[in-house]
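Single chain ahead, written as structure tokens, the form predicted alone.
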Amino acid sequence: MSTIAGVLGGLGPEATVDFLAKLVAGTDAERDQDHIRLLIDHNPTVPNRHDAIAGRDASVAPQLVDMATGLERSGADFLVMVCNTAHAFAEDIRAAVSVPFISIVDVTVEAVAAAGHRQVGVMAAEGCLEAGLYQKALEAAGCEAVLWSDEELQTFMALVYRIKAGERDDDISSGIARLATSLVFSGAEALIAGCTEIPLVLAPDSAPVPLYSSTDLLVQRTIDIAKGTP
């Protein structure tokens, strides 16, 4: 019998739908019953994670913990969260539940390090970068994070908020592609799409070096755990 996955979602909504669609598409299934059972808390009312990390607003840990404990009570055997930045509160979640919480950051860095990359460009939002989530994980794995300038980060954030608003104009995808190329010019030999909005507008083959989608890697890990794949 498949293990039940609990999904903390809605952060943002379209990124969660993208994750779920890829999860269904990536599951080896010939009938409905072959798919993974999911319990999903799609909660877009969680306040801005970037403001919380920067100290401009209260911590969002209570809301995330409430989601996690609710999923555990409902029968989830393990938890995943479709938002990189919200992983700044991962330890609060882990402390509140007894089931495993699978980190999208750890899963992504494991894949990058296993491929032998050492100079890794991190395409992530300001809260994620301010919390040092990828920088610390990459350093622990023997890799070095290549980051945007402050101006480039602000350009990225403006594009992300347009994506969250439902915009899909060509200048958004081209703008993010240029930001990816900038990291390569700065020495990155691989890129991490460390924001779940990025796959909505940028395909992996659009990058000049290998692009590791945190969404896609979390999808595969979720499938592997739920199906008991080693």
The other form holds:
Number of protein chains: 2
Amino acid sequence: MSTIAGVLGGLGPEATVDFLAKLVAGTDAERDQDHIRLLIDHNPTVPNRHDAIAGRDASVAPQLVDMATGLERSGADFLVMVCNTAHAFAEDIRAAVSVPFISIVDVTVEAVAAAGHRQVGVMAAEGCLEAGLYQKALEAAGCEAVLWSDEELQTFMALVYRIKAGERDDDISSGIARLATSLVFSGAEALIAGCTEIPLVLAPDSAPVPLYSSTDLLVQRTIDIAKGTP
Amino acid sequence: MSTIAGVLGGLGPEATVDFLAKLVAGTDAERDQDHIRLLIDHNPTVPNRHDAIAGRDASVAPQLVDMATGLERSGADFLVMVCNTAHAFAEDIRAAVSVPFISIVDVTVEAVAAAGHRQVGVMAAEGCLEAGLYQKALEAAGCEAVLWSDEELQTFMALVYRIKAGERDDDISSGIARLATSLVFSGAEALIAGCTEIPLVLAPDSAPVPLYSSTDLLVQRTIDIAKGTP
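Could the form predicted together with another copy of the chain be shown next, to go alongside the form predicted alone?
Now the complete complex, all chains and molecules, led by this one.
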């Protein structure tokens, strides 16, 4: 009896490649059969989440719910979604399925709080911040969110869209690193990479304080649940 | 209306990561929504295919058929499978679904024959060769398969299992390169990397004759079909 993970992916596509690569590399396995089974709906066609959250476009809850219910019907025992911003629709997903939906935001904040950090810098995209996903989860965990200025957030968004377009120019990683440092200057003792595009350009050890990758933490939780690790 | 690709994957896991990474990188896209949707059943729990083909273990057709019919039910418009050896069960899959199943073997041999090669070295695993997948397809295309000795095949299999175990020692890629060269000495004017583990350790330009990666060719065909490219 193995546990099958259902993955809402493709949001964006490279972030899902990163998730799957880290999951396969991070699984303790000597042969194919030691690895875990995943059902992945890699669906980049879901419309822009930031526009949906800001009310500039229709909600993407219907698309995400379709993906989630499809994965459940196909046999997924639990669900994860490789995109922080789309978690603005997590409650729509939870209401539509009967299997557990594991939140990347909850998993990440849990790790940060367990490490004893209190002032936590949140590197996240427009829709994720607008929906207050990390702010609320951090507050519930007794932590305080350290955030970018509006101008810095716009700089971040421009970089994220360039990453999504496949650009990997040096100024992208240096720009993200500068935005990380800015949160440290504002008092952050730890940083959350709360956008799955960040690890595509920023190495974990390139921040001046501990950097918690939401991708890495979701990978580990997915492996643990699928393998039945307590 | 987009066309959804169904992917039988996880055989092995890293080969599927490689396939997905190349597919995402190879898609002409400026934003998430320009990418194609995939439904992936990443199922490394399918038992050893070589043992099944050799009759040392039960057929894995039931598992592959379950994956294929599940992907079709979930909305896949066509199917691909990221594993050459498992194509020994291609007819079982075709008989069970009503959507097209695109063979990695056919796609690869088509490219090799179109390039005018006649003596073609086949780098493939035990079960794939035992089932004669490439030998038959090459013969039908008017080509001749150049094959390893039994001893070389055993050397290859030992390397494949080490790749699947996550090993990346230098002697693995040099060993695979030596096995490639051996086929050239036996008269091959072109080589087929007919095992999806090969590109994980062997660069396309490391062979002394044109090397056709079955992974790369299946990636391109998947993109073309999904994008409706003629």
